[in-house]
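The chain below stands alone, shown as structure tokens; this is the form predicted on its own.
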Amino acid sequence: MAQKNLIIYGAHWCPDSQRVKHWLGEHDVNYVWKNVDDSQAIVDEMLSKTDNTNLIPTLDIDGTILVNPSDDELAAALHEPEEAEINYHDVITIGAGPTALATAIYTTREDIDTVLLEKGVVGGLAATTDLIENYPGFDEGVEGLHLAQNLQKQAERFGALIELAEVSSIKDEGQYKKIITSNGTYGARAVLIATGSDYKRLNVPGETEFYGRGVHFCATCDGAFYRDKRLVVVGGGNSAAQEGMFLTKFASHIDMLVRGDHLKASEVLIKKIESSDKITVHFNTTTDEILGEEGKFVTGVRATDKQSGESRVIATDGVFVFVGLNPNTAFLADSGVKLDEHGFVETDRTLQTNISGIFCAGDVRAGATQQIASAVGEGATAALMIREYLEEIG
């Protein structure tokens, strides 16, 4: 159908402004939003148009004024059919981790309407790890899961939906973003990429073949599965030391692999890597090729000291590996937003990308901490930004 001049007089405040707002969002029409509160001009314009009647919303649709239409009065005008061909909100976060959370939890607040779209667990990685000891306000450190749970809480207490459903695509059409997913269309006045990252592959011999059968890369969700047996760790940052620690809950023996000459975790970490007597580090070791009876499971790992050359088979029953993050933004290759050579999404100081009206915030962002508490604030801020946007295109 071919699209209307259609102008809006209205004011934020307005609940019928926001409920006609809402309507052409549903029905994917362009509109010009005039704010009366901007100026008396813009109210002398509306005046002019309404015989001196004062009252919000007013349309004026191709010369035709409404005052405050009802649904009905507005398909009528605009010939659409009833029903919503999109599922419209004014924000959608896309993906629901404690980045998402944090940002709904500040816009529901102000009764702007988000969703968070979900195509797995949400809280994120976060929510798989055993215990965050860094996170500000919790001296005894915070398992990821409750975190998460609290922020979900949270969220939809003040009114946050999340829903399942897995993001193909993002069609920026000016006005509205349109949301390709496996659960239909959605429609919005702006987006928050909040997708986060996944675990990084070591891509060698025997990863993918015993991927569930002995290779892993979540502690919390697959290490009781090997209590009293032994296991490799691979990596040597932050998550790795932490994750190593959980699963000393578990096994009789770890051995850890690290390519490099020392640990790069935090000193709290790295000494109690250094007081376990269950974990034995192995520094400038290189993981070649996971092992294992065919159709089976995980027998040994075969690695090189690259110091003197020798390369042997370390037994074990299982492998975790932890050696780094790729950004989640596959679903942005036709978008149009700018990607760094990294394949994370590029913004400016306000965190909005290349595109007007999408946002991006957390670990999925160029020059992200790759923290959980700043990608909380990250959110808080996005909302922020979020918050400005809206109201200036009204």
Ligand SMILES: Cc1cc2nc3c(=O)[nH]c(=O)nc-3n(C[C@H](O)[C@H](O)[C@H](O)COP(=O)(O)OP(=O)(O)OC[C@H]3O[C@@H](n4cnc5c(N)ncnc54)[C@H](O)[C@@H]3O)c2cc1C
The other form holds:
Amino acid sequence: MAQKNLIIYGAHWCPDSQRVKHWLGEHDVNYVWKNVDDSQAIVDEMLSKTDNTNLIPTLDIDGTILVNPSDDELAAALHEPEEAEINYHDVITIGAGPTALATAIYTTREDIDTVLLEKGVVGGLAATTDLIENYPGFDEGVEGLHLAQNLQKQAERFGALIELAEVSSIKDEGQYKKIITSNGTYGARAVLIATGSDYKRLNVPGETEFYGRGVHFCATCDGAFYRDKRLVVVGGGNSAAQEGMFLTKFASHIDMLVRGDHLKASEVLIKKIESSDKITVHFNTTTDEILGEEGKFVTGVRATDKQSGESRVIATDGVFVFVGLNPNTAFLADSGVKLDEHGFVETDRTLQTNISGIFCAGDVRAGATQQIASAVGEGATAALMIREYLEEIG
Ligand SMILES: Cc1cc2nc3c(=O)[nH]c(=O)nc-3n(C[C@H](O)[C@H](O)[C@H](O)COP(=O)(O)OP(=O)(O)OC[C@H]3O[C@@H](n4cnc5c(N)ncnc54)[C@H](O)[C@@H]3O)c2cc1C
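Next up, the form predicted in complex with the named molecule. The previous block was the form predicted on its own.
Once more the chain from above appears, this time first in line as the rest of the complex follows.
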């Protein structure tokens, strides 16, 4: 209970005056007692505060006047708003993708109290990837979800705590960093930014209107809706090639629209695309508009051949867009953490940002190679650097 300047105007014979005094005594609140029977001056003083309302007990709490308050009203008037509860931990990772899970395996195994804050799917983008063929140690490849679940189990076995929360900002408060989330406020001695990146949009008419009704960004998540249907895949990079190949499992035919004049994918993938009888690649082609009936589903894509200038409509049941990724760094806007010109987080060789105690690893880091093996490697490195940092600050 907060201690405030409190005057009670009352009388010994008044039961409510006695009740209030009793309540204050029980709650260890000091007060000045002014008996209205003692002098007219006390009565006048009280009346000057109550606009001449002549009732006791009257309380003056730091200038706020209460007339014969109930116990609840007393408690409310004297209650100091408590500072929002803060959950303190040694290490907090923002995100729970492969990077953060790898960090947590290392830190928790050394008994460093670690909490992972995740706004979406534990395992990040890896968890939504169908088959990962290039992650070392799996000769037949590994399902993304399986890998993500194993990383999670391993981290949790050592004591990592994963909490569902979207981080909206972080603030450097010296030894502790304050992390504001949808699930309350956290404090951490060290923070790891491991928020990865999100799908880039085409920003063409129809993309937002038909999102989820023919427009998709994740083949693993939504590909199965298009069994024996026609699809358009937009993009010419590794992800587009990989996801395009994955979609051949379901689609009857795929038109792949590529802005440039070649695919920017690995040789293996390019060969697979070229030899697939389900995929037709259209180079030098822009995607201008996604078409469909208002409130219904996608029916086509308007595309232009950049060389001939010819614009045409390609009929399709769905469009999967894979044109790159944007770093998830909007929440760092007022944090003081330095970003590069594309919005990725800059770090030094120890994976520390320009703010002491705030580290960054994985896809969201400037210069990252955007691979799960690298993400996991960076996660492990970050853990070792964080351990050193915690030892230094004591
Ligand atoms: C379609 C596709 C296929 C791929 N295939 C392969 C492959 O075959 N082999 C390979 O090596 N790599 C592949 N990759 C890349 C691989 O998925 C990434 O390199 C890896 O997932 C990066 O891990 P990360 O932990 O850094 O980020 P992510 O996996 O992106 O995880 C970041 C996590 O942070 C969370 N997050 C973001 N913002 C917040 C916030 N404000 N608050 C709380 N949580 C937040 C996100 O929800 C996410 O779960 C593929 C990527 C894509 C998109």
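Note that this is a predicted model, so its numbers are computed, not measured. Think of the rigid core as the biggest set of C-alphas that the two forms share within 1.5 Å after superposition. Positions refer to the first chain, counted from 1.
Visitor: Please determine whether the C-alpha atom of D71 is displaced by 2 Å or more between the two forms following superposition on the rigid core.
Guide: Yes; that C-alpha moves by at least 2 Å between the two forms.
Visitor: If you line up the core, does M46 shift 2 angstroms or more at its C-alpha between the two forms?
Guide: M46: C-alpha displaced by 2 Å or more between the two forms.
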